[in-house]
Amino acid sequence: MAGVRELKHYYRGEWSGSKSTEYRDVVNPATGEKLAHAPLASKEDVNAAVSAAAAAYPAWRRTPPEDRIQYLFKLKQLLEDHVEELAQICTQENGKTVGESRAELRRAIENVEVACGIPTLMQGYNLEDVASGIDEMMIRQPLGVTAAITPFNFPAMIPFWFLPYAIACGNTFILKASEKVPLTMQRAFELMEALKFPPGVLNLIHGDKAAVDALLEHPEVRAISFVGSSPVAKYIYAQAAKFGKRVQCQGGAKNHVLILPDADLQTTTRIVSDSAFGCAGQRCLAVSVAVTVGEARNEFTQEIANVASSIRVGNGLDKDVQMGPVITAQSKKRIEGLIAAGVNDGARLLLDGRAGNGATSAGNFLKPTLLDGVPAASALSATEIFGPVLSLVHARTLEEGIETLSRSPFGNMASIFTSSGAAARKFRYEVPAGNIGINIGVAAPMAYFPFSGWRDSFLGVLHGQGRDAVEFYTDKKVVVERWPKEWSRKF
């Protein structure tokens, strides 16, 4: 490992070497190059970070919200000034194109902007004379130490679904970034040192399940946010609840789009292709199943095959590349196995992006893959592939199409492509998903709306972003008060 950078944890306002002897290589998925050596935090490391956050909390919660957001105004400008640097790092460790990394950072900055409104968003309410001479009010107060566990697919954006809201509301914050892609947030924390937050307000831990379990079990951690696969989301939700914590867990997805015969074919095909194959299909809002309705079947099938086959796959740092690699060699092997399983179950392979079928040999590359007619009984119909694979399913009517996607255990996103307002209304009214797109391929909410999700795609009540974030990171306190006149005469 000579010459490979060794990462450190960040707490008490300083970088600290790990107390653990376990490390993980951070690898560029496009080249196989070792980028860094990341420590896997021990319980002792996590306890040190929590202690730092707990020590910082009393003074930080007493800092007026107007003063707290001054740090966020500076943070927004700091991120603006370093977008290109952070985008390059994000692409190196994740594999997505630089354009996709830049777009991700725009969403991160957007969340910082929204959190700057905390003096208004955090306000409570009051009512005089709930009874004669008695007034009542509801005020919001921060929770204490909070933590977020974030995934590999958006190293720059998803931590900022949580960080700015948590600290703006007066909490202290610990980030456990994905051990697969720790470099983007490592650099972000290095940059944030210039903002001079009080030591312990912001903390960064590298690690795997052991670090997660230590956060879940620690009595001073009041709230946990998570984004990742549904099985892990269920584990974290159950464990966090067991230890009495507030928790929000964004899980996996199997996102469907319905394509009606009256949709604009060229626009629809381009949007669906971008959704299915952008970020190598590793978005939680990526389209996984396209359901054509009636006469849309033949034309869309032909057009999507043409568009998908023309996508340029390669290193995301290279100009004109449209799709990068998947995150690891293990992910590539798993996706290839799922493609084979779909074929074995009766699906027709329209476009094969596996190695040996035109895919780039170096790195964890797959090309776009199209599976036509995946049977409803196939396990693949309910499996999150998380790769550049689009399944095509065909329905005779809008009702049958809605029924098809309603069978999915997930409910993260669903979209419809149509020129019919009535069909669009029926779709948004009936479909059991938390993020709905109408002629939109990736229905990603703006930062001032919650990032919704239903069924197996979300565990909890309050989502990330916007007002939900403020609700999640504050406790409500109701004060009922009376000041009798006869008491005031004593003073």
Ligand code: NAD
Given for the second form:
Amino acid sequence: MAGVRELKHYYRGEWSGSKSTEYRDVVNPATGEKLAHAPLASKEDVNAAVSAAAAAYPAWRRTPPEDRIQYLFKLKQLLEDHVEELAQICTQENGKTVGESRAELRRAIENVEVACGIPTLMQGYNLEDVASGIDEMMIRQPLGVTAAITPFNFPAMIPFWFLPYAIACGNTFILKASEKVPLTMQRAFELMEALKFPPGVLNLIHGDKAAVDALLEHPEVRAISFVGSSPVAKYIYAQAAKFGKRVQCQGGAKNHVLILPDADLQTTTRIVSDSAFGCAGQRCLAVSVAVTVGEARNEFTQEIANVASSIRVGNGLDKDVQMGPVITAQSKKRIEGLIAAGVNDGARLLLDGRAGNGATSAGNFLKPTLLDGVPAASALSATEIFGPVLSLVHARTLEEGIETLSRSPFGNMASIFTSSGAAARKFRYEVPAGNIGINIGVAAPMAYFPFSGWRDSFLGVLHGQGRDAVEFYTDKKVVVERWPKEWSRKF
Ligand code: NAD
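So the form predicted alone is up there; where is the form predicted together with nicotinamide-adenine-dinucleotide?
Below is the entire complex, every chain and molecule, led by the chain shown above.
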């Protein structure tokens, strides 16, 4: 394709043209401009990357953890030095504002920092004299070739929920980045060449379902990390089990926030609006449903309409813009369809972001939308919208509010806004979600805590980030040993 850059896969420490003839355009969602032409890897491409990763494993595994983390210290500095460049690329391909891209890069770097603690984090434990003269120890060993499959909404951050821990633990790693936004990781891998990792330790494959299936089926891939929608998470979970792989699958979300009348409603409204409409609602921790309790209803409803309607929508590269486009034209159409379905089911449109909004016509722009009173029976109540749409529902009591959100099939995040410690504790104790916010709009765990979704938002046992990541990327070996004196030569 003349004038548009063609991407390559990265394995064995070099860039390789694709063996596949299938390609996908990478498009700027704010302008419609074609940014690149990305290959969709064939099974052959994936097999070549797995061979490279498998060949690199024995020596990498034997590299002392202390030496492995020296690469990560340099990686941290490399990312620090290129935050601005990577943030611009992230915004061009994803649409979010540059401020939002910078913020996700900070979280990516934080994960690299945590993985630098591997010499301590990876330690096992032991006990002398489990029986007379017998000692027992548990040691952690890496798994081998590991792979991660990541979504479009955090092109810079989500690959780093996995990459630093996997390699710090002594595994080799293959990233299958989202085919919608491959450029941020393409650039990150180009930059990482300067770190001179042994060839095959880090590998990048561009592709879609065919590449994912090839990774799932490959006998040398020991562990798969996935982040994306729940239906694909369920598929990958089942396939990984079928092929005997360790797997962690982070799925979709429909996050609720409970607003009690004793909360500071002005501050709450601002925070809830940021959560619902930041990244155009395409965050797995975005608030999607605001449940007002009792008297909170009137003031919050008025305030949120004022705050949401003042959000400046446009190209995320422009300094004053507060909300960018959604990822694709299909996504925009799907979100518009869901808004219509909500209205059909009886919800009232307080703010309609579908109408012409003055932004570039080529972009996938929607404005913040507020749907008031989505009936519990509406399919929308349990559907992930993943766009700038906030549903408002009302509950008479805290208990009724908790009941409402407990009906959601998802359990990624739930937040409460209140000044009551007792209400906050009840919420924290009873709510079936893995990430809880108390007076927090986006309860994103820091890198040294697990990213802890529940229910349809997570399939597996060990989550991404922190100590869970170390558990996920290592296997335990238990050694029981006896050294009888009488068997030894006398010295
Ligand atoms: P997606 O499920 O469409 O794609 C995610 C990845 O899976 C991509 O790399 C894609 O190539 C691959 N894929 C897509 N369809 C596949 C199939 N049929 N078989 C095998 N692989 C397939 O998700 P997306 O649209 O890129 O991202 C948005 C979704 O991700 C939302 O549902 C959001 O809630 C979720 N998400 C969850 C978290 C979390 O931590 N739980 C974080 C970010 C995003």
